[in-house]
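What follows is a single chain, given as structure tokens, in the form predicted on its own.
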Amino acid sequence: MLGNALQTICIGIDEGKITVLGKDLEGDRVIDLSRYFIMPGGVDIHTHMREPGMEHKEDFDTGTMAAAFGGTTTILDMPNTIPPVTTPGSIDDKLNTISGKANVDYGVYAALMPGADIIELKKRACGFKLFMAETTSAQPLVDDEMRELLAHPELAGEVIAVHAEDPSLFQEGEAQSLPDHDSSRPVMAETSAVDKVLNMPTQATLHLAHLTCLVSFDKALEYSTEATPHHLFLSSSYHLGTLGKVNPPLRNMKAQASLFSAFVRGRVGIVASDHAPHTLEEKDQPFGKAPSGLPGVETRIPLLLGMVRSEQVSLGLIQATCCHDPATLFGMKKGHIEVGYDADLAVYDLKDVTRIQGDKLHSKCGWTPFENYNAIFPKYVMLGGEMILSENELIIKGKGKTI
């Protein structure tokens, strides 16, 4: 797919590179794929591979290969790991720890801290990560910490993904069910957090992450804006217990509802997982005693893929909100199918629609909150110009780099 057309053509290929696309071109070695869909790889920007610190819910090698396998050939990790990558030591540490496992390609965010010596930071992250609320593994900022770090000249350009939720305005007490952790993290501290980090003076780009009301949307209508699919297909009204449970919270079915039809229509930028996998026994517990997140890296594009067959949702949006502007957000040689980008590609059977099963995902944890969920997940997928995955198979191993 070449921008929003569908088109034949050929693609052509040289150290890692797309070099020329064409008509009946020749090389070295051809590949037919004239029976199916191909997309660029995808981008997905808001990850937690676990890694360091909590390698028993998932590691670098289980989350990229399921990343691999929904067609995600780029991805990037938040710092919300044991210990946090706040310093260029623990940035370090992280690299040296990941270094040779990722099956695509990776980047690592640092997160915004007070003290946080941001000129080396840069040189080793992909971006930085504001955490406004309390979260898993995560401690929020004050005001007065926020607004002085986003003024800070060096941050100029860098991309600062932003967890918005106002804490203040969290209702006291255990939540025991989704309506209630709606509640109890209600829409009004997410937009009372945009409307707070939209006013603080910063030389940095914005990414409002996984919002989750129309109203955040409209706010941040000239900013980079995140949803993510857990937002938009599920509800708070749905039986999912604990396998619901996450930051920012469910919504319920009418806030679900619009937000799925503003996607539809275009208006809320990218959409990134929030790969945050939990195990079964750590989600098999009272609700309030449960953690935040669930997992999704796998079944982001898969699942969007299979709502193309009932033609509600184009392949144009999928290939901009998944691919194209996540990866030109972080200025990356990726996304895109021209001359010159990185020759990550995955090809689909828009025929071959199946079910979504977790015992048969790729994450360690075993499991999804869209279980029999209709999704279409790549035969192929070429990372750097390399086949890494071939009929349900991945066939290279440990091929991802940072970018």
The other form holds:
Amino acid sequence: MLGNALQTICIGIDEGKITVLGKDLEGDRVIDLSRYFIMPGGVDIHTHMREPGMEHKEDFDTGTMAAAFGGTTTILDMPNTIPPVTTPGSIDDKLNTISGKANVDYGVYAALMPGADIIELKKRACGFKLFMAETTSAQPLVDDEMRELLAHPELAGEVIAVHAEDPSLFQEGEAQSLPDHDSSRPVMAETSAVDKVLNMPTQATLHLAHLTCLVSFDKALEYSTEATPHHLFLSSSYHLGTLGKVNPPLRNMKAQASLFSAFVRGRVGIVASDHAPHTLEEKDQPFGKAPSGLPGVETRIPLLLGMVRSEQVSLGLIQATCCHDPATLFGMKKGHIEVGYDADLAVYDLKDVTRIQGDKLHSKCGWTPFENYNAIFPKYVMLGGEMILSENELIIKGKGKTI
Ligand code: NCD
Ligand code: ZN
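Previous: the form predicted on its own; requested now: the form predicted together with ligand NCD:
Following is the full complex, with the preceding chain placed first.
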């Protein structure tokens, strides 16, 4: 896949980078993949790999293994681990802990909190996360704190991923079901948060994470935006119980259908998984007590590829939303089959449509909300010019580098 076009071509690779594209290239080593479809490796800018502190849900080895099996070769990890990544010391500790464990390339976010040492944090972090509402293991900022932080001149050009929900519009009381959860953290809380944050002066690059409704996307036309596969494919009327409990909530069928059609029209920006695994034991509690979040790093691209035949999802759209645009936002030379870019590639047989089975996936949590959905998983995955996955086996481990 070159840009938007399918072509039969040789990809010349040297020292981890794509160095030449052409017909009939020669080289020391030639791999014939001519019967397959080659995409750039996926870039998932919103994942929760849970290490350190919640390794019973996931760790860097299993989470990045899941990424590789789903054709994703770069992940960015959110800061709501234990302890949270809020100081240069905590980010150094995280980077030390995970060093050598990642199976794909990675970056880690820092949380934007009052008093943050932005100069030191930005040397180490891929970007910042700003939580406007309470969610799993994360405390929100109040409006004045947010305004002051966003105005910080040292944030110029830094990406800030915003969890946009306005808690002043949440309903009191514990939700008992998915439709309840939707009403308790309603769409209006999202649109209000989007208004608020976009009205605060900043020189940072704002990225609005996991938006769920078209009004939000319309308000944020000039900004980077993100939708998740779960908000595109699932709704509050599905009988998922606590497995579908996530923040922001799954919306009703009508909202989901309009989000999906906006995606098909190229209107949602980036697709990121918000991979947020919890164990089945943790989910097996009364609805109000169960944690919010669901896994998705392994299924993000395979699910979309599984739709190419039946829906109006084009390969170009998948490449743009899952590989190229997220890489560009973070200034990475990835997500594109082009000279000078990293040789991160995922190789698919587009005829090999399978059904997703939670117990065959590689996340430690062992389940998926997309059970039985059609999907196309990669046959081979290359990271920095090395084949790391071949025929359903991770053949090289721990090769992931920080971006
Ligand atoms: C996330 C988690 O579990 O870490 N949960 C979620 O529902 N998305 C936290 C978050 O991103 O809100
Ligand atoms: Zn998240």
